[in-house]
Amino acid sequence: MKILFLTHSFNSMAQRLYLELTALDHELSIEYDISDAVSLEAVDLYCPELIIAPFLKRAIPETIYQNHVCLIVHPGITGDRGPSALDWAILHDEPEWGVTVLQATAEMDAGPIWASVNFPMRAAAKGSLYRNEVIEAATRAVLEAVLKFASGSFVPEPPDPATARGQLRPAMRQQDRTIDWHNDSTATVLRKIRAADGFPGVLDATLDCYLFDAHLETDLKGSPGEIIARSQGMICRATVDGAVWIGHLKRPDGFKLPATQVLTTADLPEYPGRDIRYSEQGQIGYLHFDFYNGAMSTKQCERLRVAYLEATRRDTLVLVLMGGADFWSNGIHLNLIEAADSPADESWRNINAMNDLVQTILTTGSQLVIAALQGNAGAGGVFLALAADQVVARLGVVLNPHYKAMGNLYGSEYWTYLLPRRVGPVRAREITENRLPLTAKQAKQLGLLDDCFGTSHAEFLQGVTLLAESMALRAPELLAMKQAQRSKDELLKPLADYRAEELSRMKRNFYGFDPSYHVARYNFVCKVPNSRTPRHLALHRRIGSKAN
């Protein structure tokens, strides 16, 4: 059927959506809730069956859901209603949560239910269960509520009463976040930070910051509220009872950024960094490495190239690459970039270090790589994993395997040599022209990934070091193998001359007349709503394009 998304933004939770109902043959239009006026503009040219709203801030307008069956997507339990629904059950500490799909109304999330999915709560930020739980949740109540749809016998009946746990909340003030550091337990801190992890996050008053992502601290101690240790850009605060470390920070006028590039910490000891970290299995070492949304800085991408090499000296057969939980790999660190006195510099010192790493990857020749997705990738982070002999993810995981949504940004990280030795060079320039996201099962059946497997982090951890094991019994044969391709590849064309070509377009990104890039990398970094629905989404909205 014909179903448009109104949606605040293409974000993690209707980028699933999208691509689990277009696997189902559906026919999709997306359109940013900019207005009411474009929303019913959108309705109007699209003429749509049925309409869905994954991820909105406001209410749909009246003369929309009057003449339209629109389903809201809310990330709470039956009965649960209000804007903080995810912030306030990290808050209570609740031991079971869900998401609900219901009908819009006249009373905010008080419609009619079609379908409803809970979950147990896993200590974590909020973007972790949202892009975990919540997504994996919503994507069965969703389906669901479309089967009963177009079934057309389904009567939806709003929430009982006296069964439904959830109750109407008001959306979360600062003053409900606020942290009490002489008398909140560390588990309450975390809890804190992790509800307004994302945003809005925790405003602190003595530092006159946001605090974002928190993590616990084992053994440091100190004074209520000191800040007594720093480690690769975070912080250690001293709680009543031990201590957290917070990774980001933000000023009320600024962005998101690495905690000790806002405050002053250089009088502060130094300890090991906590998102890089090496383990062994017999002849298979696993590196992960879980850098704050996927993005990954200048020094960070000298950091990992640094610990890859230390990992090639052990003696292993498989070298395994896990990226983090919630993402692989995001490519260049936008945020530092546009915080840098000269952005373009800063851009060009980033992607030259992540071409570092991938080349050191790709000449790897004492051992096999396997690039392990447990979470989402997207840009040059995709191109990062292709680098690897077997890439394989997490049935779940999204991938967004081109540049251009960034300005037009060329891209680097030699996907000109790396996507076209898997798919070829005609379905290379369609995934990456398309600018559109793909499942791991698409991913896969493009000859993107290898494989993809397990429904949880376990099963898909299970898998890979089942299929690190199978390749070490073979490591002696796919070693040569691979070493022979490696060398016919080089004389072909050397990776060096694709480095040169991909970066010749990147300066004129960086350096250049054309804007677009550093525009597009300002708005996404300082949250600038959307002005308009890209055309490549707004099906509705493409030339010639009328409800028929």
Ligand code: COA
Second form
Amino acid sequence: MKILFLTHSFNSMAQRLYLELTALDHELSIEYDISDAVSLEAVDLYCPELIIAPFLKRAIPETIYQNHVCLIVHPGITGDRGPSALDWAILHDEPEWGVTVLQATAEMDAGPIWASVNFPMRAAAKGSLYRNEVIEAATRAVLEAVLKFASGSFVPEPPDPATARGQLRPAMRQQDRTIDWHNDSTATVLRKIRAADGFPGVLDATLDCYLFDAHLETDLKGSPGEIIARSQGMICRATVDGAVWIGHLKRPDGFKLPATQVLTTADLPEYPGRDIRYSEQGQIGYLHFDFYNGAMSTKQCERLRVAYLEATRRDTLVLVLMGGADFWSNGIHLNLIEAADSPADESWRNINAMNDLVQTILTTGSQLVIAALQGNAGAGGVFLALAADQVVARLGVVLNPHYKAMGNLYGSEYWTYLLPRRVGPVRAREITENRLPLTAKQAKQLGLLDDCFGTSHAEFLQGVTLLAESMALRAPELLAMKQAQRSKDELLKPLADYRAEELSRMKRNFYGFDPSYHVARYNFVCKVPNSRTPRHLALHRRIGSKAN
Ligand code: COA
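Structure of the form predicted together with coenzyme A (COA) (previous: the form predicted on its own):
Then the entire complex follows, led off by the chain already shown.
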């Protein structure tokens, strides 16, 4: 089937649905929802059999939905309507939520229903629910809706008011989100911040900042609203019955940054970091690094390298790199780079810190290393994973193993060694040039991953433990093979040469005449809306299509 996506951006939802549908041999073309005229032109050029809107911020033009079936992915249960579906569900502490695929009609979100899938809610930030439960449910609902559409016989019905739990809710305003520090319990404060994470945040009039990235603190206390401690970029704020950590802040005219970078907190007591954790089970060590949005700053790379080296000094046989629950890694920290006095210098420091980390993992002789991707990875974050001896991912993980989309960035992290050694030079070139995401299954077929398993996080962790135990049993033999291979590769071409070559290209990206990387980073960090759909996504705009 020819399917056109009308979407605000090629976000994680659009990527996952694109991958699932193309895997079923549907042909997909994408148009960003920039204006009615652009959407109309895309429909005219592509002549799709079906239109799907995975992530839309505006209504679909009438002439489009009157002449084509347009399926909207709404992150709400049957009957729910409005642009703040998940926000209200979190704020109201709904025990169950869902995704509904409905047909576009004149009334927003009120059209007949093609499919609906519910899930139990989890105490988590909106972005985390979106990237996990909502995307999983949307995948099932969209695949079901597409099958029904293909059957030609399914007639969608409007929601039955007698059974539908959902209702029309307005856009959530900052007044609805405001925290009353003198009355709201810790649980309410957490819910309010989580309902607004990663966008738009909760405006705090006293601090003149939007709040993001909230976590429970169990011991510290203070007078309500007071900032009482700091820890690796986070601030701790007292509530009426406890305290919460707040990781990120955004000034009304700025972009999201670690909280201590926005506020002056030098006088506060510093507590140990919570983002890097190590645990051990028998001869297996697990290193977790849960960095907000998977972005890894210079300092985070350095701290992680120190923690990694400490872990390698333990009496274990296998070391599992767990990343975070939501993201494995998205490479260098573009927001902190943007905020630096010299973004070029900070880019240079950050990529070198990443490279030091990758090199340390690559040359580990004392343990076998597994990269266990519970969440998505992008750009340098994917190549960081490839430094491990075994690379496995949870089913449902989406990888973006390319840098070019960020203003033609060449990339480093030893990718010119790590990628071809797994997939061969031809595929390595295709993967990096295509700038397309890959599902975990596709990545395994290409040889990028060793394996993928487990729908839920729990299933995945069980599988990872089994893998680590089986590797531990063969550790002496596997370690000897690993060392022999590394020595052979080093003789053929030293790691230092790969690094020097990559960095000479990166130097041009950072300091050269062409500012593309700096422009792309600014647009990304400041969330400048797309002005056009990249040609590699818009089949209908390629040379040779009806448009040309
Ligand atoms: N640095 C800082 N923030 C980053 C980041 C990075 N490297 N990668 C992602 N983020 C942030 C996004 O700004 C977004 O922030 P928000 O909470 O304010 O919305 C959040 O992480 C989620 O990213 P988003 O782009 O919405 O997720 P996605 O799943 O739709 O897309 C990627 C995933 C990886 C394709 C996309 O995030 C991306 O291109 N990241 C940049 C990768 C990169 O070029 N890294 C530098 C080179 S190593």
